Amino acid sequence: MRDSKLFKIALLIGLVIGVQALTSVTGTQYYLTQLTMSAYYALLVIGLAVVMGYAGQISLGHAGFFAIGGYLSAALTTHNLVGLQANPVIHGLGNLGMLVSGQDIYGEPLLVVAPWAACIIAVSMAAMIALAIGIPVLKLKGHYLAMATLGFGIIIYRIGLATEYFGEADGISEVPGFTLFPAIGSLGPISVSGDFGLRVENYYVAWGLLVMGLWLLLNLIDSRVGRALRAIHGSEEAAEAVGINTAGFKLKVFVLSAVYAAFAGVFLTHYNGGIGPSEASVMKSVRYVALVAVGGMANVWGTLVMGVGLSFLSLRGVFGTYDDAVFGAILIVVMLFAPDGILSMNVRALFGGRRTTDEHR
């Protein structure tokens, strides 16, 4: 099993590899740009995946955690803190060196945030918000649960909407880029950023980050919280019954997932060089979901092929103004023909077709 993952993911990485190379021969490396997004959000739906496949929680509500990850690195990296440098706190961020000055277009003194502690302070907080929450609505089922993260979402999308900090209707813009690794020798800095001669620098970010992200929840799942986890969603009464600790692994994995949409939210928002109240709206969240029923609740590579396919063509305009008509077509149709995931789907079954051996059993 180590080695069909391990290879797996080694062609994944040729895969990446090849269409980036195969964009420079043909001159379409403006794909890289949508690939690039799809990337992030792809990582929000694999961690997505785990909760809903393996834990047995439907959450509607990571377009909120995305969105915290997103607003806050935007907030804390683009707001002058000159006028707050007496305060204890930000002079404190000062002292451990969090913070980074400059001038702003109009050349006035500028202090903000650095984006790398702007990170950690957003993903961080989007880690706290998940076990405050976390601990009380673990503890519904169903349909329940879904309305409780629901509500959760809503509520991140209204004061991103209505907050003058997070910019209101208009968001965030002029966010400016992360630098990951700083220049060694004759190699440049590492960024992401939305500038067009980074283009491909992102892209293997983006996917560098996805991969590891990958990685980690294979191992998780194979693991024997992964065993946990299968005994909980099969039966959550008799994982209890031999000493599973239910609602500690379901909390732990819930809050795992929001740091996979608040980290999917900072790089995707430094990398737009924006961020506004759409992306925590309920039809994110509703889209994630969508996505992880598509993929395979269960099927983590089901769910990443099919989050990145899906994106990208959403992305590209393919489906124009009938975007989420499209995608309520396609979960409709895994719904009734694929249940375990469009790579799964029963084509007979969906032609009206004999049914398989193991239907008649």
Second form
Amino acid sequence: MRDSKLFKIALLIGLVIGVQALTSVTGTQYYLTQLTMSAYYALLVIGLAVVMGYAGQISLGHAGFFAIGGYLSAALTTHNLVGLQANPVIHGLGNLGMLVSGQDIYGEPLLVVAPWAACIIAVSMAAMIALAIGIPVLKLKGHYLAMATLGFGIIIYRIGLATEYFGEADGISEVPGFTLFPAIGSLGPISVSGDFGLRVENYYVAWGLLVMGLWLLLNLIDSRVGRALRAIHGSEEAAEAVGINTAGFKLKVFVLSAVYAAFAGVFLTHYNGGIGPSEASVMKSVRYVALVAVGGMANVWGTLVMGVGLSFLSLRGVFGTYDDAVFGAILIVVMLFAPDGILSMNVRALFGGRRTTDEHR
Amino acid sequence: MTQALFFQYLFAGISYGVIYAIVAIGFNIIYNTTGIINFAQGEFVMLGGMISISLLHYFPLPVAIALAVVITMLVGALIEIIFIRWLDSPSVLRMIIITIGLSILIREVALHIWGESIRSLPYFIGNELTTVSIGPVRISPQVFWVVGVCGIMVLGLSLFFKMTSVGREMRACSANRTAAILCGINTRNMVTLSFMLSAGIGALAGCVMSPITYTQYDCGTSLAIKGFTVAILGGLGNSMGAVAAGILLGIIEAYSVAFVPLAFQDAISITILLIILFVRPHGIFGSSAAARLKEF
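Right, the form predicted on its own is done, so what does the form predicted in complex with the partner chain look like?
Zooming out: every chain and molecule, the one shown earlier first.
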């Protein structure tokens, strides 16, 4: 089992490198932009897959966590704090080395939070909000849970849309790049930004992050936690009876998936150089649920494949003005005909129906 | 706040509130017969408004509205027959996702038919400047149309469920499905009927509210959320509770305009929804024991 997991990950890494090599050989490097963005969306979606597939909890508010990550890091790294230098909090941040000063395009002094510090603040904020929301919300079931998470997503959307700090309907633009590693010797700095010259390294940063996230989740699923989650999905009462702290496990996975979403938000915002309220909209949350559903719920690999594939097609504009309609149709068709996901259907057909759906759980 | 303004807000709140109540009753009708929350409920309201506006080019207003209601009922029946009827005891998660998918599809179809423009029916009597004075308060006659039509709908529905044999069969279906089948009731048809009924009342509400609130292809989502809030607030399945809760939510929203920015108006009802879900999921008017009995 362990070997096959390592083999699959090695295969994925090989594929990632292969695709990059292929695009540079064929001169189609413009595909890398969408592949990079797809990787970040896939990072969010595999986290959600564990919440939905393994813990059995629907979340219609994950775009909210993505937006918390993206908006906070965008706002912190963009808004000028020069006027607030006397403020003790800002002063303290400066002493901790968390602020960067510079000049804006007009030569005026500029003081903003460093991207790495903003990233930590944004992700921990998302984790804390997930914790605070998760404790009451995860007690709910079925329709109530769906509506409560949907409501949470809409509140985040409204806050982004109505707060001047977050740019209202325009969102935040001109977000600076996020330098992960400074320049060492002849090697240039590795930075998450929309700079065309950095397209290849950004592609590897995104996919590196995705593979790391995947590796962590796969280990989690094969661990005691994963077995506990499967037990919860099977029957919560039975799991409770054998001594599993069901509420605790559900909460941990929910917070973990929120952290994944926030990381995706932070990185994609730096990569795009901005974020707008549409990233927090209900349709985005529904789209993530659609990607998890089409990937087969409790199937992280399937979700990864579908998440990257469909996000890529959508970002390339293949679906045109029917973009949202396609995802709505996917939801319906998958849930009507293949509740275990498209991929599990193909596998069963290929192997003559020997594999049962239970093996995918 | 002056006294006149106070009453002005009150009437605005009531007219919005009865709309929310109708959406909530739409949720209740389907929930009672199937145990499903139909996330596409708000889209029925939008369809009613949009279809009647389009038909107004060819027919006089009452005929356009009647046709719009009938067409929306057919859409509701079709949705049930195509997507839901043949599913064999699907899980709740599956039904949630399917109805969400349906709401997106309906919205996208509406977007491609009617575009993004905001439309409305004309005022039934007079125009937007016509008012009726009650003391110092000036009220648009459309408010009376909204309240009156919704009141008649609620009354008609409760009579339908109490007096007619079809209504009784639907109630039997919700009380105990197996027993209803044993009595020779075609429960599948009852489910189709419940979809038609809730589509119909949603569409009619969508028509009467259109002159005041306007209709846009995506107005269904926020209506569905508010309708759901009201349905929970009044106790899921309880239509009189829904009316009271709807008016309550409408009034709270109307007065909140004086204190918080308009952009946060949706957030208020959602906050109420979250609080009620966390604290009293069986609603303020229902007892937890009664919540388990799904009597309409």
